[in-house]
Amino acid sequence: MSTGNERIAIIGAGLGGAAAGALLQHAGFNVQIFEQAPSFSRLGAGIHMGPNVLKIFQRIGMDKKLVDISSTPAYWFSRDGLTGDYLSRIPLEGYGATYCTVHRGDLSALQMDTMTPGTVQFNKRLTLLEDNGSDVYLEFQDGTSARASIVIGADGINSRVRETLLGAEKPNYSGWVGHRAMISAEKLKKFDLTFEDCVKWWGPDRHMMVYYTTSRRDEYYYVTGVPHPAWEFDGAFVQSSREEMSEAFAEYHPVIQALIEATDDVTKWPLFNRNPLPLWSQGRMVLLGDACHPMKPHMAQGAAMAIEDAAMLVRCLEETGSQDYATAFRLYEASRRDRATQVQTVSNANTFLQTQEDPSWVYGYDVYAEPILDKSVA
């Protein structure tokens, strides 16, 4: 367990970093999160939080609060994007916790509320990270600095912590983009159509995932996967348009046409990935989530894997104590690599739930029921 004087620094206050922070505090560790964004904002995107994640949120008393603000679909429907035929009807109940679809910003706000005020410091863009053996020195763009006993890199696919461990390397462009749009449900009332709670429309080479993001069912969100030539990406996304969407989904089902017609603002995000990393930790630094195993978002499990990582990492640190971080990091990677790699592989293939299948290997998973593995022991 923590000695009380040691501090764990987390780089990144996204969903994985915030989960790590809350879980570490709940376990009695001294933790500080450094986030490069200037302040908290309600980012305009939806996200799935499956039962495998809700079981983790139970530990910090957040699960019921999340259910209260989320849409809680009973089924995941897969439909042919051209004909509308149903390809699968997957139950989302019966996995030990609730399946939620929610606005990412509302989820982040709940996570912030689970931590001690002041845990997250904003406007902290990491510029230097040095592990000197006895601790880690961190320097930020605003001229401030900090020291920590352990640093957790939860800073995404372009992680500065990963870069410190493995060197600078651009991620691989996948050849796909995702269009994102949030639609007011009020605008859908004029259409004599059914807009299902959670549905993925599949085309021959593209798809559209659609779901409500609030318990009030007043926001309907879609995200696509569409093949797209590479361009010189400047920033995380660019603006798209209703016209571009109409072209991308010409002759698709009337529900998709209605969603495009109801779209006011749509953005286009290049989708990146990385080859599996040779290591997840080195010295006093360790990675989680997209910093070490980014994946295409086609299973809606990327954030879930980061949160599962956080839970297992905290379990391992509780097992060994923060002073024996090297053992904790080894156990963490041994316990998580196979699971993360399996989800990454299936997600990148973009076949999950297209046809009728049992997703209990994903949603029924309970990170607290899994053994802590030590693959260094024969």
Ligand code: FAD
The other form holds:
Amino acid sequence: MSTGNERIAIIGAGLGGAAAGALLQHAGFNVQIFEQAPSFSRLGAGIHMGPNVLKIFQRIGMDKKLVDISSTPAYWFSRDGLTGDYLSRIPLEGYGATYCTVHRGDLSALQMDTMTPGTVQFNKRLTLLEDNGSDVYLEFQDGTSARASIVIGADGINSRVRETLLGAEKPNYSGWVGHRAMISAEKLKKFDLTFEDCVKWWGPDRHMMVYYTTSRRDEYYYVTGVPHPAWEFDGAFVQSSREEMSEAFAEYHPVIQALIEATDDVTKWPLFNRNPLPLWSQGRMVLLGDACHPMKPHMAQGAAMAIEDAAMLVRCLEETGSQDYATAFRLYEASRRDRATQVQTVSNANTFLQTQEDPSWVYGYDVYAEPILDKSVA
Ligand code: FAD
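Show the same protein again, this time as the form predicted in complex with flavin-adenine dinucleotide rather than the form predicted on its own.
Everything in the complex follows now, all chains and molecules, and the chain you saw is the first one.
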């Protein structure tokens, strides 16, 4: 396989774009990432990285570094939010790699460190994309432009690349919001309660997922799912409050009341999704992650799907060489569509691990052990 001299441009240095960048570089491709944010910042949120992702991070020597900074829960507990009864105790070990919960910013920082300095260009908000057949012209809000042989749209749910391929269409508001808060573990010491490593508290129509985000266990994080009729605010999120949380979780278990009492700062995020897209690529442009199959975050696998996409896309480009990107994109979609759609469907239904089930189909998955599918061949 020859990687060729093609320049690959990735739009977006989120978790999916950064994974694609590092994996492409590792495989010898010439890659540049364009990110709209002015600089890297440590956003206040946590994230799960399951064994299915850690197997990918092994490729770029990032798995051990991630384990070192993460909390590594042995179980995912599901509990009744009102009574505290255990609904399931799901082992998180035995799937071929470690299960991590971590601060998103710390994870992003590790991802940035796996790439050659200068790979990511910040302050580059893509405004125009033109595939002229022989290459792609990119224009950015700061007035600069670039050319690339292939463009990977890893630019999230409001993807400009998706819009170029399929036209402008707002994502669907799911009718739910997620509250997010990072709590200092110091503030929990005064309670005579146990704060478990990874637990989802389920109510009849809402939930709260809670876990540590560092190996030192000094940060405890919660993210909720709460019905909310319409999203009437501008922007990605708005400020919420302890009072709003108390109202949303009145009558819930004492551990939840303690978490709300210990909350200094809490934000509220609308949860959006999209119906499966009719196509994942066109010409020299291809989509991955939330640009392609956004989902409600209730399986904690949205970013994992973006990173699995990145790994499979790079595998396909290695298989065909970047000059035959059309074949690579076709194999990539054939190999990823069913998996991403299945996770998207279960995630949107918000049933995952509520009862004692086997999560091997999610965590045991190894993208490198999967066949590359060619659906045009009978
Ligand atoms: P993004 O992370 O959205 O990254 C897109 C990047 O593209 C951004 O950096 C953005 O600035 C950049 N960009 C956008 N437009 C442009 C442009 N025009 N030009 C240049 N750059 C651009 N997933 C999990 O796996 N586990 C969890 O625990 C989890 N919790 C969640 C909680 C909440 C409340 C929400 C809302 C989501 C959660 N998710 C979780 C989902 C997860 O955040 C997404 O699935 C994941 O971030 C998708 O990664 P991505 O790289 O595709 O897109």
